[in-house]
Amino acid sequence: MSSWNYSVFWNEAMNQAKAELGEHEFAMWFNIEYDSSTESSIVVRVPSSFYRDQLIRQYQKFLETKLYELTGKALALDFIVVKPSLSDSKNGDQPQFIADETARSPKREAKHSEREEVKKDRGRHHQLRQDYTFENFVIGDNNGFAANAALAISKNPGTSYNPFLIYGGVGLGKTHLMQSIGNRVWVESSKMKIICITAEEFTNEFIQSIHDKTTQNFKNKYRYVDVLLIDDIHFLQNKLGSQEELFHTFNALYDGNKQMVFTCDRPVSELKNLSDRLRSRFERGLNVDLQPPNFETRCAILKKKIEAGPITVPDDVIEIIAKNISTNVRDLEAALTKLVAYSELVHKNITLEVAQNQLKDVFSQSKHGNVTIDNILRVVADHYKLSYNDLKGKKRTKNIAFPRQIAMFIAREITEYSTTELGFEFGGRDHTTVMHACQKIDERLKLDPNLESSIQLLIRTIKEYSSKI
């Protein structure tokens, strides 16, 4: 054993970095811990090379520089590579990085042998795939409110923020963290009984007791759970049946103290033909977004995907992935995925140049596919003067009204949605007023040459925004 022991100005230098970084940027990537010390060093653990390599490239300097300040020497810090185990992380049971499991206390083996052990004798729950858990869901600045709320929920399903409702756009992650949850939950809590359907399941599922006539059936499975997650709630627009039963069931499980998921694809205040009943209800409790990954968390969440396989893909090819495709989880997967299939079907090692081969046109799709119609919408009214909610809003006023119709048509142009979809994304519109918009703008392109250019301008704008999210 060294007589050197530097542990107290590291704490010191790692409170210093929280205050400095910021918790967001001190979440992400301070996942490591004290080891050892030397008269001239620190020996710090990390979960993965991924780990050493970022922190190496951007915090060592920064990390050695403190510590020269606080002891008065130069010390150097050196990393080692530690695989932890899943148990309790440290800040109050929240997770400080998902993606990689938190080191397991000695003092805590004995519970998580336990838990193993609950788990093989229950199984798996046939509702939830078991990839979906917190240890698979990398975390970073666009979601970690999120997935933190989310732990807090598996380890007191119940008793704080019910209902929680998770939303945002496709592929970042709504499902796999309310999954998260239920998986937890089902581990930890043997007698607890979880349903995970989709919004559509429970429509379909409530028609078929009323044709069946087992409503009482229907209504005792869904009101006598502890733990109900429900995916994709806008499928019940219109459904006005099927919200009046969810309604029911709410109320059930709410005065109950049992614990509600539910995942939208947008805040439920603009859902349209929604019972406000229901709506209240939704909102009620803690409602979090989930927003596309930075560029930092879309190479972590490669990583962690590539350290789960068998191919070795250099840091060059996860970075040029993650530089050219923003939009989402889903996208970075799948482009992944396209190189390990070649590297497998032809024998070849994948490097930068059959990376940049094999996913140009997914490269290229890319850079128009993070375009939304947020994005849209913050740069018309941006050049036309007028606030994101003008747009968004009913007020029909001249100068509101042409830029509107602008932002439809441009949106028309460069976005794959239909009209329909469009018509919900400006404010629960009717698809013929995106129709009537984009055939004001085609008539008057005729006679004004100048808005053609205008138009342009606009284009470019909101596609150089889009690519810097």
The other form holds:
Amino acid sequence: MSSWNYSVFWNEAMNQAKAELGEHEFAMWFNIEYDSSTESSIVVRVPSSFYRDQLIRQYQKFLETKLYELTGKALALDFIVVKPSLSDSKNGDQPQFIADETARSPKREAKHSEREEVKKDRGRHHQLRQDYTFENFVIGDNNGFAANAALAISKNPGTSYNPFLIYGGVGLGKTHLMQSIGNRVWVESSKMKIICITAEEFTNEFIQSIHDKTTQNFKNKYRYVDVLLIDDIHFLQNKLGSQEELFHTFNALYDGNKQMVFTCDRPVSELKNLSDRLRSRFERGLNVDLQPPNFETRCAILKKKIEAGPITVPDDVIEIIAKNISTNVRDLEAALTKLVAYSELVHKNITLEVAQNQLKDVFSQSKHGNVTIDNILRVVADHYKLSYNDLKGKKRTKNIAFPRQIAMFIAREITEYSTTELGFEFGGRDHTTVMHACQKIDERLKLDPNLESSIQLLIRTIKEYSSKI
Ligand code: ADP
Ligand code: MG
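What's the form predicted in complex with adenosine-5'-diphosphate (ADP) like, now that we've got the form predicted alone?
Entire complex below, previous chain first.
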């Protein structure tokens, strides 16, 4: 009646089970035959309720996970007991286990609730981090738009903002936010199939499927999901085969109103070696960036992380961390983790003094990383005996244009800013101006052997200057 047929996946699951559990264990318990499929389940036959109960107890989770890995769907397993013959059933299903069997006297309802428990027990989605939830995500000016869009999407996946693409520098919460959508949908809509992977995993799996001649399984897996979350799509640059595959997956899901969420370390327009048609797909829907959090948000994030742990941290310590680490949230967290670990290991309370001592190096490193465009402009202007406003301004005379190009080139080298952001910082210019400047300097570097060392010197000076203020 139904057009669903998962028998191939079932057979493969059996092969893998045999390989993983060993012949002996497999032969003992896997007295199962494939019966039929529905859209969301596989029905198998077992020779007795005893086998059924043992399988549910010991292997149902294992088998459902296997099937999920193979099909990309959260398929349920349904058992039907087909007694081999009347004479067997007269003595119970398995004579040697009669006592046990009757003692438990399983009723249909009991089995049912056991199955429910197995499902609940599965708990979290195996590809999603449990702590990457909206509840744990602090919303500030830097991420409010993205977070609210993510919330809206998780309420009605696939209906608006499709695809949703979050971009921004490292450690700003892209993965956290994307997975929050997955976790929310996973909890609220148990029927929805979710896949969450990195673009690198997608690529590797695709290549493996070509090697194993299982590309059809690969396609099935990705084209029958309700929510597809792919992290770090900048990895797809230069990977033409994977781009092509994702393009077709994209179209299938888009046409089926299935939600897609991507993250990227830069605006899509700045990805290189990406096919135009995939680029235009990514740019459909909604693209939103994450910025570094401001001081208040950094404090709020630290407080949230502290709340979740066993240790109290005084406010002045929170503030000193938030003040000194402004580049990204990951570094902020790392500083806190270091402090908490120290306090646990030496059984000392965290005081301002302890924090200053323990985080000395982290703070100074972070200052180096904390180079601003303003600092670059000031140091470069000073070096070429120009004013800050000259560099930022509109004049295009040669004595200004070249240092300005140098400043843009350096900014591109040592900061996380995208060319679009840099254009904005450099007096509201277009990102193509920044790209052009970088190209020009690249060309000159090939011709002028001294330029490299001048640039290195400037970079050192900028870092020193930045760490002092
Ligand atoms: P990205 O993917 O942008 O590199 P992640 O999502 O991995 O960044 O975030 C880095 C760390 O910072 C994670 O541990 C994440 O939980 C935390 N984080 C980032 N933004 C926030 C936020 N707004 N609230 C709470 N934690 C955050
Ligand atoms: Mg990430």
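This one's a predicted model, so the numbers in the text were calculated from it and none came from an experiment. Only the largest set of C-alpha atoms that superpose within 1.5 Å between the two forms is called the rigid core. Positions refer to the first chain, counted from 1.
- The rigid-core alignment places the CA of residue 392 2 Å or more apart between the two forms.
- Core-aligned CA deviation for residue 75 between the two forms: 2 Å or greater.
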